[in-house]
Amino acid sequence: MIYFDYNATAPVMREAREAWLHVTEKLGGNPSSMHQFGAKAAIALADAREKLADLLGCHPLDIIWTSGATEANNMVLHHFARKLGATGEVWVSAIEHPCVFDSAQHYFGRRAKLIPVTRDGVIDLDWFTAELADTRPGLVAVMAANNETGVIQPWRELCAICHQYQVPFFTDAVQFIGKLPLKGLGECDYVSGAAHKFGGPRGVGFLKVPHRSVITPLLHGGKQEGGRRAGTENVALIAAMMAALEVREKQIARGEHVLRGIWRDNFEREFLRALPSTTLVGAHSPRLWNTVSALMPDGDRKLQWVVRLDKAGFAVSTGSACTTGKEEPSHVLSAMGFKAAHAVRSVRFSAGWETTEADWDALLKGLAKVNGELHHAKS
């Protein structure tokens, strides 16, 4: 089986497993305890915080450890719901992950204003700058890169514009981190990340916040993380996350992602030749080097392709893993202007650092084989 669903989750890498095992065996104390075991765990926790802050370009006290990005994202919206009161408005992009999109709807209802995107899946900067010149929301939330299409959002520009108007800016960087350089993300007021997207373990992530400001805790019952997030920190998972992230940052610094982007581009070119009625989503926008979102040929439902490719030895997906099972079309594709009849044909192929050029070639052959089977079934 060849895995092409890295945007859903990535297999845990060796360095992360080794870091987890080392901390579990050698540093088993609670980092809040006053004895030597606790002190050693606290030092490891502080070291991890400093490393992440250095990569992001922020202060170590900006970092709050969480159970993952879903908790981190909910924490931001929860905080601003309390801070802004009954009349405050937040703006979120129309293509946000459900844990931002649904959280905004839950806390703000109609006061959650959607930022439109272009047909190519990029935030409409003209709309944004014009609207922000007239109205000041309490928060702007735009992801760094989309989980379904891989389209990279202009988070640097958005952050600069928001700061010009003194509006807090929040970016869910889950899909961006571990694929492109982190440096500069620390300029954003709020940033979330999750380890399992880049080879770390599930169940751990972080939220970057302005440490000089007060944030309303989502969880209560302890004074961990400076009183901002209750619960004993899982030092082993945090160490494993940082081990994986440091490896990925070194690979990015060496430019290893560039060659992988070429493999993806070559696959897309041959893919369109083999199945010319396919549409590549966001193909004209800057995208993550690992992601291909395709509307498969007319008349074929996406689940047919996923099931048949699975039988052929390829693990692919229909889009966001968090919306699997929903019958309605992807809200991301709807926001991009695709009709429901087209959106239901979407299939996502997402590679990882371990994916080879031969894997992409094998996927192409698998797609051609499945396409032949579907045509034969119709005849």
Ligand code: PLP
Given for the second form:
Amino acid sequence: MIYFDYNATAPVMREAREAWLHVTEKLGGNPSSMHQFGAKAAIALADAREKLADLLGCHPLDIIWTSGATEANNMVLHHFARKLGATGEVWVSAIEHPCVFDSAQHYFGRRAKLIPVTRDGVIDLDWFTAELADTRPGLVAVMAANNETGVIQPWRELCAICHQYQVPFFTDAVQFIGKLPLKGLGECDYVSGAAHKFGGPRGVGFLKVPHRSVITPLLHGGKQEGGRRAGTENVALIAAMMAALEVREKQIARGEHVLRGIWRDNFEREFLRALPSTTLVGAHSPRLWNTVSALMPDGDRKLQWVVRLDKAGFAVSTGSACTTGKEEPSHVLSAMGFKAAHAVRSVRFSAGWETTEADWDALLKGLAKVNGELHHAKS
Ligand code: PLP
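The form predicted in complex with this ligand, contrasted with the form predicted on its own above:
Then the entire complex follows, led off by the chain already shown.
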């Protein structure tokens, strides 16, 4: 079975497993305890915090450890709901992950204004600058890269524009971190990340906040994380996350992702040659080097492709919520202007650092095989 669903989750790398085991076996104390076991765990925690702050370019106290990005993202929206009160407005991109999108709807309802995207899946900067000249929202939330399409958002520009108008800027960097350099993310007021997308374990992540300003806790009942997030920190998971991130940052610094981007591009070229009625989504925008979002040939439903590819030995995804078994069009593709009839044909192939050129070639063959089966079934 070849795995092409890294944007959903990635395998835990050796270095992360070793770091987890080391902390679990050797540093088993509670970092809040006063004894030596506690002190050792607290040192490991402080070390992880400094490493992440250094990579992001922020203050160590800006970091709050969380159970993952869903918690981190909810924390931001929850905080701003309290801070801005009953009349405050937030602007959220129309392509956010549901844990930002739904959270914004939950806390702000109609006061959560959607920032439109272009047909190529990038935030409409013209709309954004024109609107911002007129109104000042209490928060702007735009993800660094989209999980369905891989399209990279202009978060640096958005952050600079927001700061010009003294509007706080929040970016969900879950899909960006571990694939492209972290440098500069620390400039954003709020940044979320999750270990399991880059080779760390599931159930751990972080939120970067401006430490000089107060953040309303989501969880109460403990003084951990400076009173900002109650609950005993899972030092082993945090150390494993940082071990994975350090490996990824080194790979990125060596430019190892560039060749992987070329393999993806070659795959897309051959894919279009083999199945010419496929549409590649966001292909004209800067994208993560690992993601292919495709509208499969006309008339073929995405679930058929996913199920048949699974049988053929390839784990791929529909790229959108499919929890009810119904093929709902993705809100991301709808925001990009794709009609529901087209959007329901989307399939996502997301590779990882472990994916080889031979894996992409095998996927091409798998797609040709399934295409043959589907056409045989139709005739
Ligand atoms: N944000 C984005 C862009 C994601 O892709 C995901 C996971 O799919 C999340 C947030 C949620 O992360 P977690 O699984 O850590 O809660």
